[in-house]
Amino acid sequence: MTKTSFAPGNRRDRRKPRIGNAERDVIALGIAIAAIILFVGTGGAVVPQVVRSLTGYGLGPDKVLVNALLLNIALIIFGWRRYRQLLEEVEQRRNAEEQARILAETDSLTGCLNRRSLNAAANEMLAGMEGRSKRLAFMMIDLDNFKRINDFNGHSAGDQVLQQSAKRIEELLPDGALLARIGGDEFALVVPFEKSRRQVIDQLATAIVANISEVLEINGIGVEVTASLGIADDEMGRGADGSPGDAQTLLHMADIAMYQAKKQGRNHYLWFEEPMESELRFRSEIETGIRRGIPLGEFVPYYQQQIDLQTGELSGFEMLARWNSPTLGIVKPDIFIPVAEAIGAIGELSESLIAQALEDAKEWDPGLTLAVNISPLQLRDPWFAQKLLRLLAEANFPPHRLEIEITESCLHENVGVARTLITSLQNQGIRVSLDDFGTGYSSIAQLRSLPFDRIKIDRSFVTNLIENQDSAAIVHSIALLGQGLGMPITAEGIETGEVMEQLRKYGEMKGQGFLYGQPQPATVIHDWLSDHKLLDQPQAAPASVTTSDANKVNTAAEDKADTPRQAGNA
């Protein structure tokens, strides 16, 4: 099978090296030819004299002619050697120019084409498709979670994954297809197919996704990698006047489809559709807004109450992020947090919010705690604990009043890193809880080996506690597990009095949810705490709040015209 993907030498050479007159040295060649002519003339006179002299029939040759003959021989040798050296130099130059061309057009790691050569070759193919029965499919392939492979296995293993993935893709390509590596872990394909056989591209895409997902053996270790794939064809790129699109436009469409495939769960493919571009444009606006909004202080903490279910006392607040966007209004974290993680801004965003929350919370009653979620990406930061301690020192906030919440997915990615971080934080007096328990991959063995201070039951179980017996059984089991391991429990998502009463039957635990009010900004919380004498002042009363009193925080928020009402739970 002949393909133009891994055989750059087989491609039609559009840029022949121009050696020009350097392929022959006229002077050296002229000297050699002149010397040969003189040698023939001089030799014709000298050689007979030498022969007759040696046979004893005549005098010796003329010394001048002999010297001239020897000089001719020397000139012939000089000219020939110079000509041979020149030919070698020309060959070296030709090889160097060919190597430079290959390096300029191909990816050195995988041998595929690169982005620049792909665009040129694809545009040639597009020009050749006009008036024919064939069409071109443009595919973008991105390896899922490739950075994690590099981080956990090293860049050498990552390079081998790229090489093996490229080879697996190449094995499936039909004749005339182009394969290029255009980014760190991104590949692009251009595949010709018959207009009436679009299913061939679906079959190829399915096979590529399946082929890449097979476990790779790298340095004796099994490495799992999957791929997301997007597809567009040349008909999609036509303008309003019917003019054909160019390769860059079609690859952009395929890239949009690939992003959607990744967003919808990865490890599959999608064809480009027009609405996808609008969604991508919205994401681009979100990215730009995040980068602009962090230094401008547009991201602000909201607070949700945490109540002791047995006594009804207010025990603290959980900080929830909100984006006060000048164009989008109040944006919930499920919109901007994944984007901030994807663009690498989650660390700066989280530190900004935590700093604001610590300043707010240090005015509260000393008995009230502050709970803060961290992203799984922050867990990989070896300096996170030190950064957090710096924020505590700057705010002069007691570490024992701060609780860091880690989701179960963090444990699945790297238990060792989680253990190191938890121990480091606890050594400084900070408490650490396991968030969203029951939805991930935690085991009892992990709970015993990791020194968590608290378990938080995921809201998906608590909300359906009354209607769903399975949810009730799970919540009850987690409560018993917490009692057995000596870990306090917090239940999220309490929305009705019935759920609260049922949870009280399971023993001591904290609770939070809409029953106790919507999350509110710092100004509303401050005023409400002031009304209940729960700010840090000598005459502060005990932090005891009934459910009825807790609901008044929403009423207080309604009385403030500048407080958005669309803020919800996260």
Ligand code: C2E
Given for the second form:
Amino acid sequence: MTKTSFAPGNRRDRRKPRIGNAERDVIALGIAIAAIILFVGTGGAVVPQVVRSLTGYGLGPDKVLVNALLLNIALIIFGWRRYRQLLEEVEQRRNAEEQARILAETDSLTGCLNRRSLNAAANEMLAGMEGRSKRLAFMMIDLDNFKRINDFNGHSAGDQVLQQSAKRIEELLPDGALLARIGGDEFALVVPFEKSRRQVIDQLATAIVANISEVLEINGIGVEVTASLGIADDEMGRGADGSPGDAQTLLHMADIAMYQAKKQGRNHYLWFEEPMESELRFRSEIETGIRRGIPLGEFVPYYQQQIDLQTGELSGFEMLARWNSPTLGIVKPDIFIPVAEAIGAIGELSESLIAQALEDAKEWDPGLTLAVNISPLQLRDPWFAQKLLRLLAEANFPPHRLEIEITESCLHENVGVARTLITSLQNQGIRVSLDDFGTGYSSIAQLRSLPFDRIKIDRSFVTNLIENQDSAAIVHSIALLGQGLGMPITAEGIETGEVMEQLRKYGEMKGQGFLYGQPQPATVIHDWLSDHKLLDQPQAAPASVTTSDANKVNTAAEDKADTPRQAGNA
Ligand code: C2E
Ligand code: CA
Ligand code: CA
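Form predicted in complex with the named molecule structure, per the form predicted alone context:
Full complex below, order starting with the chain above.
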């Protein structure tokens, strides 16, 4: 199929064909045949009689025979008409089948091929390629911000974006190319090209990306959509033995390249390369590792101290997740949290970590708080607050000792939902901090309307505060903002005494960072707290810990034989 991948205009004509009853057809055929036999028989008797009577040599024809002959003629006419009707019905049936085939092979929204028909047609093209000077390029195209358009402008606008995008791609295709929509906002192309002219495909890909990114007018509104594109050619799909790859393999390779193009900032195209595949394999290893590792308890909480900068006293710990993977060692959350989010496992993972953290923190001095990070996806769960309260109740942990940290990205999705959630958590006594402040786009107005208990300044501003005047100015103004709004501040990423001294000049705040300690596993924290009489032992009066004492958590950790080697680098 060539550019005719758009189905004929009449495909929506879904009139039901009048298919006759087969039994009736057989009877009609029988009647017609019997009539013809009788016609020959009666005609053979009647015609000589008529001729004889006309030439004056005999009597008129036998009336009965004449009637029989006339009846025969009527039956033959009936049979003929029935025969014509049957031909018509067969034609209609054929048309209906053709329409059903078109419907089964095309995507009803855009008229492109669908996944199944693309695979079949592409495999047919591949089979015809052997020994020819042509090659086939397989392309995957994914619209970058389609979900947002759908959510913002409605599904009908989303449908129009898909139709227009299909049209824009189609207009650029050379003869003999296939175009299919194979998923929500995913299109696939198969384009033949001369072996020596690979640049034709580069030009086509560039043009598709450019064409799609031109503003679309939908219901009088300008809508912007971009596309990421991945390409593989049939040579790339060959097995080690030189056997040609099938359409599915080649589309998968194009998909891997498309995924990379998306990762590299979208709105451009990439050809498939081998290393992309190993990266994808790594990701899938992580995916299965997460699913398997949660029930096996491979995900464990580490803790980093939070210090009151003015007094130098320990105020609590932030729980930071680590994956103790049997194959990869200790893995940091930046690697597995986004994957857990993508595969829908973040809720289960987080609940398992929080449950462990509550058990750990129950043994600490009751004056120490526990802060946990919550993914924006978890906040979308309408049962999130209930789940958290259930965990608290099961652990018999006082809600006022728990702090949850949410990032600014939670606020963009739906400020109303965020506000309701924050308030309901606070009503239960749980405190809520805004994490990584300064990296997103929270407006001051938004901040004022959301009742956060604390703002955490992102470590990217704190760590280089001494060398970078812009960072210093930002941190100072966030400190002032916090004072103005009555929201306490925590500075994270304090690595040196100089930074700590500077921060103290900006007013009261808490701090955390490698200066005070690396995140450590529960056993290390437990032992250290025990050494400092900071476990929940009613008989021992809780001692306060100073900054210099707190420094020793690291040293304590290094002394522990059971500390994972990587813990020090975490
Ligand atoms: P975050 O909440 O901003 O956590 C602070 C990160 O900064 C931690 O990285 C910590 O190890 C690191 N850090 C602490 N002090 C310093 C310092 O002085 N200098 C520098 N350069 N870095 C410092 P980590 O543990 O790798 O966590 C990364 C992020 O992963 C966290 O950022 C948090 O957003 C996320 N995360 C961690 N645990 C969880 C979890 O249980 N659930 C969710 N949803 N996210 C988590
Ligand atoms: Ca945090
Ligand atoms: Ca942070």
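Not measured: the values here are computed from a predicted model. Positions refer to the first chain, counted from 1. Only the largest set of C-alpha atoms that superpose within 1.5 Å between the two forms is called the rigid core.
Original post:
Can we say the CA of V432 moves by at least 2 Å between the two forms when the core is superposed?
Top reply: No, the C-alpha position differs by under 2 Å between the two forms.
Subject >> Threshold 2 Å Cα movement between the two forms at D360, rigid core reference >> reply: Moves: no, less than 2 Å.
**OP:** Determine whether the C-alpha of A340 shifts by 2 Å or more between the two forms once the rigid core is superposed.
**Re:** No, because once the rigid core is superposed, the C-alpha of A340 moves less than 2 Å between the two forms.
**OP:** Let me know the CA shift of R81 between the two forms in Å, rounded to one decimal, core fitted.
**Re:** Its C-alpha moves by 8.2 Å once the cores are overlaid.
Original post:
By how many angstrom is the Cα of E170 displaced between the two forms when the rigid core is overlaid?
Top reply: Value for E170 between the two forms: 4.0 Å of C-alpha shift.
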